[in-house]
Each structure stands twice: as C-alpha cells, then as structure tokens.
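Okay, so here's just one chain, in structure tokens, the form predicted alone.
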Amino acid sequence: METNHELILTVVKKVLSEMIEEKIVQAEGPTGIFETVDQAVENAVAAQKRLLALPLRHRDKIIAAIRQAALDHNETISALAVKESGLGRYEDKLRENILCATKTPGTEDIEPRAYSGDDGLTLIEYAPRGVIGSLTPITNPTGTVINNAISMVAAGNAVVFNPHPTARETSIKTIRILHEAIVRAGGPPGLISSVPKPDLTTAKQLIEHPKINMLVATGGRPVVDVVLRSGKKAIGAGAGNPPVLVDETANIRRAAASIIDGASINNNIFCTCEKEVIVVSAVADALISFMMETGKAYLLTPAQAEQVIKLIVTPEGKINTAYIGKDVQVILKEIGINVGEECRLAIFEAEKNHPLVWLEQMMPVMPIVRVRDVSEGIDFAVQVEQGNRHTAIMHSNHVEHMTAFARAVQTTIFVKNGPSYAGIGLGGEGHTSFTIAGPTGEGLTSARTFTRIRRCTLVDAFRII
C-alpha cells in the first residue's frame, strides 16, 4: 500500500506540474510576448515539441495562417515601420510585405528524398533544429520577422526573435499578429516569441542560451561576426556594396530603368539594391540622358554633389545614419534642392576613389563611375563589391561579358537585365528571402536551410524492381 501510495503522489505531482506548465503557457504564450528570453525559450522549447507531434498538413495550415495574417495586416504594419524608423517608403513596403508571405517556401522545401538499389531503401529526410534564436534588422523589420516565422516554422523549429530596438514596436507588433494566427490556427503558444524591450543585452541572453540549437543574424557585419563566434551553428546574413556594371551591348534605356527602380526601391535600404553604377564611356552619357528621361532621377551638379557627400559621409568618412533611408527629397531639400514626388533618386558622376562608391550608403543617392571597357568595369566592379560575395548586377546583351563578370564577382545574386530586385523575386524567378546569407555561404535561406540532414537505411528490403 505504501508504495502504491507513493506512486499516486508521484502520479499527481506530475499531472499537477503539467497544469501549471500549461497554465504559464496559455496565460503569456497568445501574445508571443514574453518578460524574459529565459520565459521565451522555455516556452519555445515547448511549442516544438507540440509542432512536431502535428501532422505535417496541420503545419501546413499554420504557414497558411501566417501568410494571411501579414497580408491581412500589411497595411498597419508597413506604415508602423515606416513611421517608427524612419526609413524607406510606405508603398514599397507593403511590396515587401506581401513578397514575404506569399514567395517564402512552406513544408513543400523540406520534402524527403529516397534512394533505392540492390542494397535496399534509403531515406533523406530534413528534421528541425530545435529553437532558433534570430536576430532582425532596422531595415526590414516587417519582412525579415514574416520570412523567417514561415521557414523556420516551416521547417518544425521554433523561433525566439530579438529585433533591432529602433524597429522595436514595429517587430512586436508584427509577431503578436502572427502569433496570434498561428494560435488561431491550432498551433502551440510560444512558437515565435519574443521579449518587450529587445535590446543588446537581450541578445546576448539569446546567443548564450543553452536551449538555443541555431542563430540566425541578418544584418550589419558587426551581429553577424557576433553569433558566428558564438561556438553555435549560425547562419549570418550580412552586409553588401552591390556594383551595377553597364557595357556598351546593353539595352540602355531598359538599364537605366531598372537601375532606377531598383537603387530606389526602399530608398536603397535593401542590402540587394544597387550601391553605385560603373558604365562604359562610351555608352555614359546615353545611360544619364535615359535616366533623365523617366523623371524619377535628379542629376547633380559637381557642385551639388559636393554639397550632398558633405551631408551625408561624416568627417570620419563614415556615412551619416541620419539620412538611411530617407526620402530623396528629404535629403536634397537639405542643400536647398526642392524636387516633385515624382523624383526617387540623386545620381552624379564620381571618381573611382568616391566615399559613396566604396560606402553602403543605403540611400538614394548613386555615384556614376566611368571606365574604358568592359573588361576595366569588371576588374574596377570585384574591387568595389570587396568581397562580400552579396549581390551585383549587370546590363548586357553579350553572353560572354556577363559571364565573365558572374566568375569574378562570385556573389550570392546575379541579376542579368533587371533590377537587383529581381534576384530576391520580386519579378524575377525564384523563392525571396529576407536572410540572405553571403558570409556562411547559404544563400537565399529557406526552409531547408534550418533543418539537418538525417538518413535511414533498410538494407536488402523494399526495392520492387
């Protein structure tokens, strides 16, 4: 009787200690918003569980849930964003928004491969890291937050978010919104989540988790060096000097059409966009004229350019973060330009030793570099990308030119004859990503790139051939 007695304690101590969890979970986890990172893991570590004992058509449902619910909320989100960093323009995020949620790849990206022979059956499947830890940007703060909850949950992890403090309200609001329909949609609490006042310290708690399998940083140089020596399996997206090089082949009118929209888009906040343009001479002036031409350019004069670099690059030649982002008439109405709505970008003829050629200015002002030929365009466009394998782009209609520059520059993203946009998907083939990860050499993230890789095998079983 004694030890059936200790057997029932026992039996209620745990069915007592699950209400509780329970009860934790249900009082805090619709919100996604936890008070510590320490309350978020544990929470997280939980939810994976529960994610994983679903089937995979309930999963799913979930990334179903989480696609409306950010197109349902485009709107409010985008304008938070704009409105609280500062940074890019209201239409083009709403752009971002609903590239995120309707080109990021479900449970389709993680399907099992199998090999069968005379030896019996193979399996490959993509299993879940566990709880990742994320770390998101002041640029995207609205993307990068719906592209990684549908990979990563895609992918049957869970994910513990620390946004950049300055995007903070935008980044809580948009994961309560998802949580919230993930939740909706029968998924655990506590799936994504992510503390109040997200801050450097915050972070730091995250990287140095013991229930954190995975760290994803999509940012500067700085975070991304951060989480990769964090002793952890890391994923690091980090920053980009995408060069456009023009040849004299070029369609030039469809290029300085696309360099246009492209270089503005967001007001270049995009680490894809066109940095700086280098064009052969002898096709220069015909690319300005057309740039001209479609009225969304500003060209300026030696003069106002110096006026603009003054601005813009500090005495410690770093660039001022005061003017990222910002509306290009913001910028120039500082030097006493005014231009139309209708203007999104400030071009000007440089020197190879420009800052601004060198510099991410993630702003739409563009240095326009000269060069003899092709081949000095190449050469001078792997300088200037200096190595950060990201993105460039090139307008030609010679085979053997472009190819010559896709073996030199050997980025993460090539775009042929379109803006950089296109690379990320945004009228260009292919799946987006908002975590683009050039340094740890993954490239466009997507489910699978959060997963590892298991096999099974049955030997001398179940061919039927």
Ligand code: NAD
The other form holds:
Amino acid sequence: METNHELILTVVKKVLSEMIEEKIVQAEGPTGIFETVDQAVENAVAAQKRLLALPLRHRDKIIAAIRQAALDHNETISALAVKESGLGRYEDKLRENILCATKTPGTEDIEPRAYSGDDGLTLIEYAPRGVIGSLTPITNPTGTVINNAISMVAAGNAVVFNPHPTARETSIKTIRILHEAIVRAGGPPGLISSVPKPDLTTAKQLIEHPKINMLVATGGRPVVDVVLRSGKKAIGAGAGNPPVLVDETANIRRAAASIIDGASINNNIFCTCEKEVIVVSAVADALISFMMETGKAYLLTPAQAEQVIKLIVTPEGKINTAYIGKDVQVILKEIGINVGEECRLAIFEAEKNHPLVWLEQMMPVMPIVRVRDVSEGIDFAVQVEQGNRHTAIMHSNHVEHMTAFARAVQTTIFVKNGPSYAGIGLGGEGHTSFTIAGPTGEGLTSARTFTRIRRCTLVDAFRII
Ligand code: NAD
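What does the same protein look like in the form predicted in complex with the ligand, given that the last one was the form predicted alone?
Shown next: the complete complex, the earlier chain at its head.
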C-alpha cells in the first residue's frame, strides 16, 4: 500500500516538474530570447528536431513568413540600426533588408541531385548540420540576421545568434520579429534565438557549447580565427579592403558614377564597398571630373585631405572608430567644410603608401591613386587587397585586362563595370549573402553551405530508361 503511495507521489512529482519546465520554456521561448546561452541551445536542439519532423512544404511557409516579417518591419529595424550603432544611412539599410529578404535563397538551394546509370540510382541529399552558432557584426545587424536566418532554417537547422554588443537592441529586435513570424507560421519556438545581453562571454559559451554543431563568424579576422580554432566545423566571413581598378579602355563616366554609388552605400560600411581607387594616369583627370559631375562627390585639396586623415586615422595608424559609418557631412564639418545633403563621398588623390589605401576605412572618404598602366595597376591592387580574397572591382572594356586582374587578385567577388554591390546581387545577377566566406572558401553562403552532403545508393534498380 505504502509502496503504491510512494510510486504515485513520484509520478505526480515528475509530471508536475515536467509541466513546470514546459511552462518555463513557454514563458521564455516565444520571444526567442532566452536567459542563458545554455537555455537557448537546449531549446534550439528541440526546435530543430521539430522542424525536421515538418514537411518541406511547411518549411517553405516558414521561410516565406521570415521574408514577409523582415519587409513588414523594415522601417523600424532600419531606423533602429542607424540610431543604435550610429553607422550607415537609413535609406541604404532599407535596401539592405529588402535585398536580404528577397534574394537569399530558400529550400530550392538544397534540392537533391541524382546519378542514374547502369548500376542503378544514387541520391545526393543536403542534410542539416543541427544547431548553428552565428556571430554577427555591428555593420549589418539586421541584414546578417535576416540572411542567416533564411539560409540556415531553409537548410533545416536551428540557429543561436550572438550579435555584436554595440548593435544589441537592433539585433535582438530583429530576432524577435523573425521568431514571432516563424511561430505564427507554425514553426517551432526557439528555432532562431539569442540571449538578452550578448557579449564576448556569451560568444565564448556559444563557441564552446557541446551541442553547437557548426559555427559561423561574420566579422573581422580575429573572430574568424577564434571560430577556426574551436575544433568545430566553422565558416569564416572576414574583412576586406576592395580595390577598384580603372583602365584607359573603360567607360569613364559610367566608372565614375559606379564608384561613387558603390563606395558610398551605407557610408562605406559594407565589407564589399570600394575602399581605394587605382586609376591609369591617362584617364585619371577624366575620372575625377566625371565623379564631380555627378554632384555626389567632394574633392579634397591636399591640405584638406591631410586634415581629414589626422581626424580619421589615429597616431598609432589605426582607423578612428568614432567616424566609421558616419555621413560625409559629419566628417567634413569637423574640419570646417560644409557640403550639401546630395554629397555622399569625399575623394582625394593619394600616394601609394597612404594609410587609407591600406586600411579598411568603412567611411565615405576615398583615396585615388594614379598608376602608369594597367599592369602596374593590377600588381598594386593585388598588394592592397592583402590576400583577403574578398572583393575587387574593375572598370574596363578590355577582356584581357579584366581576365588578368581577376586571375591575379583571386577574390571571392569580382565585379566588372558596375558598383561593388552588384556582386552581392543588388543590381547584379545572382543571389545575395551577407556572410561572404572568403577565408574558408564557401563564397557567398546560402542554405547549401549550412548542410552535410549525404549519399544513398540503390544498386541495379530504379533507373527508368
Ligand atoms: P567584429 O569582428 O568586431 O565582430 C563581429 C562579431 O564577432 C561580433 O558579434 C563580435 O561580438 C564577435 N567577436 C569579436 N571578437 C570576438 C572574439 N575574440 N571572440 C568571440 N567573438 C568575437 O566585426 P564588426 O566590427 O562587428 O564588423 C566589421 C567587420 O566585419 C569588418 O572588418 C567587415 O569587413 C567584416 N564583415 C565581413 C563580412 C563578410 O561577409 N565577409 C560581412 C560583414 C562585415
């Protein structure tokens, strides 16, 4: 009798504790923001299993809901990103988010492949990794979250984000919005998640968590190195210093307009933005005058350029972070120059060893370096790219020149005769990505990047020919 009583008590206690646990998960889960990294990861493990149990059709519905939510809340998150981080331009953030919501591939990217022949049929399928830990940058707190969420979930994964602390509010808000859309579309709570105060401590916890199956770092070289040392499968999307090379065969007017548009989008904070112009001497004057004709550039005199450089480069030779992503008006005002709203970029002529040629400035101040001919230009552009293998741009109508530069520079993205952002699908063909994996070689990441490739072979059957 007593034994029965004890047994009933034990069962009741167990059921009660499970109910309480479920309640806690429900109370914290619906926002996608969990108190600790451990809670976020544990919930992500469960959510990923539930995602896999859903039909692919349902996953498509979830992806469509993520896209729509990003578009519906674009104004709010774009304004918040500029306000909180102090970087970029509102109208360009809007473009960034539309691009990520509409041109990040969904489940079509993981369509299976098949080999069919005399020996039967072999199927290749793209399986999820499980739970991914994603470290996101201050420069694109909304775009990276939208882009990663679509790619990673389309591939059947859950993702725990650890955003940059300086863009915490924006990133968390974006994650909440997308999470709510997922749950409304019948997706599992906790499929995408984060913690209320992401920082380097939570980043370390995420990187070391035994239930994180893959790490993705979008940021500078140091964080890429950290995830590569983790012992886990890691994808690194690192820094760039994209050169734009203009030769004597280019359509110079078009080159001038493209460079201004590409270099000034979001005040130069995209990792893909043109960071220095290298131009063949014969067309340098024309290029500068066409840039001025657009009405969007301000040409600094040598003395003014020196003043600006003192402001934006520290005595230690580093970029002064106070001016990263600021409007050109803000930077020029500091040295007493007032320019109108239409101005987007300050330009100046520089020697080859100028610090701004070698540093990733991420602000709308652009050095222009003259070279004797295209072959000197190619050699120099390869040097200033510094082996990042990120992005390079060329304006030319000479096929051999373009081929020679593309071969020499070996960048992940190579844009010809357009602004740099054409290479991430904005006004150029192809999908977009805000995690461009140069160091680890996956290129413009998409759903397929976040999968394991599996093969299933049926011998001597199922070939229908
Ligand atoms: P960052 O490297 O400072 O930070 C990126 C992320 O890594 C943040 O979440 C940060 O908290 C985290 N982090 C930084 N150091 C870490 C460490 N030691 N351990 C664990 N986590 C760490 O970069 P940022 O300033 O946010 O972004 C700008 C940089 O990112 C630029 O260099 C830019 O070129 C690059 N970027 C690259 C891509 C790409 O797709 N290749 C995209 C956007 C930005």
